[in-house]
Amino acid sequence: MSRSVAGPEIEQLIQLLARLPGLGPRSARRAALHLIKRKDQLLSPLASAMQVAAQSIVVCGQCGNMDTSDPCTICRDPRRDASMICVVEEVGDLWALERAAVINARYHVLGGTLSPLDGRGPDDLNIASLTERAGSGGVTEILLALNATVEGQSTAHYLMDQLEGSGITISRLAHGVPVGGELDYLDEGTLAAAIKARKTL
């Protein structure tokens, strides 16, 4: 049985860090020690930034992006092509496409994928609001920029069925996105190639 080597405040910091993706207990301890050693340069500014973020970040009611305003910066940008909606699984995927700077469309964040095994059905995702946006007029293309996973592909097929008969062109990312690949982990060049070579469904 392992013994605690620090006070409860430090242990809590380690436990919270260990919940972050990619950080296990050992990595969380190293990260916590690094923060504590650089309290003035890192820990205090990070705590302050997280406090501000917790108070000011909201989910955009239109697209599902995270920002400090609702509607978000992207939805309010008049230079965006409102005739195209790029559908992504998570906010991280939206950010990845924005980093690549190859698309000037509006976005729609589903909030995940359909996964019967995990108990995630259509009502658990932002699908109803997508069909509502598609039917509101002015949208001519919906790009399904979903991850090339089994769940991503199943979700894409479900969305195609839901949007059938809408008169809207449905397209999806083409080559460059490997099967099993996730958008947030792809480089900008790969994403750019996939956007440019998108296929109509």
Contents of the next structure:
2 protein chains.
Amino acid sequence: MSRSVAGPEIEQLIQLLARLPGLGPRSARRAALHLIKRKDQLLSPLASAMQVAAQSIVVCGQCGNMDTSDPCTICRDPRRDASMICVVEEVGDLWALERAAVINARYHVLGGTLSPLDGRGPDDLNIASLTERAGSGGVTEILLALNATVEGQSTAHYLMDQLEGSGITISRLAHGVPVGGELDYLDEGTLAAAIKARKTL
Amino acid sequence: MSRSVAGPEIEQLIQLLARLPGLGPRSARRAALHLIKRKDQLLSPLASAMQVAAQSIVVCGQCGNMDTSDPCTICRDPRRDASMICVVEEVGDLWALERAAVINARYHVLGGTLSPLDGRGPDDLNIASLTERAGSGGVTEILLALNATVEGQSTAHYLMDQLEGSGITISRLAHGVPVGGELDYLDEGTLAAAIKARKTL
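Please supply the corresponding structure for the form predicted together with a further copy of the same chain (the preceding block corresponds to the form predicted on its own).
Time for the whole complex; same chain goes first.
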């Protein structure tokens, strides 16, 4: 039988920390202990940073990104190529592309993928706002940077159908061997895609 | 070249989360995203819980435990056996023993181990307060529940020397095969200890 190890304030902290991805009940306890042992250096600053984030973060009404301003920093940036929209599933994907710093386009965050089995249809995603942006002029290319999963790819197909006839170039990310990847560890689908899209040297 | 993915408020949150044990830079980013996507259900409650913890947690002047009251819940609990003091290195060890609910004693948290190489001497640990508690009468046994590491065991030896002649029984945790452990995976030291302390059936 396990007893509560500390006051309800600490238990509450542990339980909330355990809901973070990557932290289980045990590591949440370790994290809580780490925090309360570093009250002034870590616990208080983190509490304030969370408070500030909770108060200031909004969803960008234009692209669906999360930032402290609406429109977000990227949508407001005049150096961004406004003729290209890079469509992603989630804000995390946007962050990943921004970290790689390989694209200078604006984004559009769908908020997930179509999933009829889970009852997620087109109206549950930011698709209407995408077709609106596509039709507002100035956009010449839409890159569907969706995950290479069944859900991601079927969502991409749906979007292609929706955007057909708009005169806008629709592109998708290339499939193939990940840079640094070893063939021995790759699945057949990836290998097949890499062979099909092989480049002549 | 990596760009900042979001405003300074989010970057600050990510950097503080990355200082939690068990979270690296990548998982801190994932945790931050998880938090800001669940602003009302998780981010705000966690911010408040941290604020409350930062304001209310104090170190127990008697045993060194961390709680929201001084003396702590355990030191105040009249059902605890006041004749036994269980000495641990850190508050985390106290929590581990409390979770197991195998001991009904009071505790004494040393705050670490002796480590001459790191410049940690007896004055840097809560040793004076332990000998004081031991000498205040009523205590009949002191269990040295220190880690089975070189530092833990040398600290235990030091404490034994300090408490010698007080008439108090000094005990330590048993060494042996962990319950559920397989011999094949155990080190020689553990096996040697388990054989030396073998029980006649």
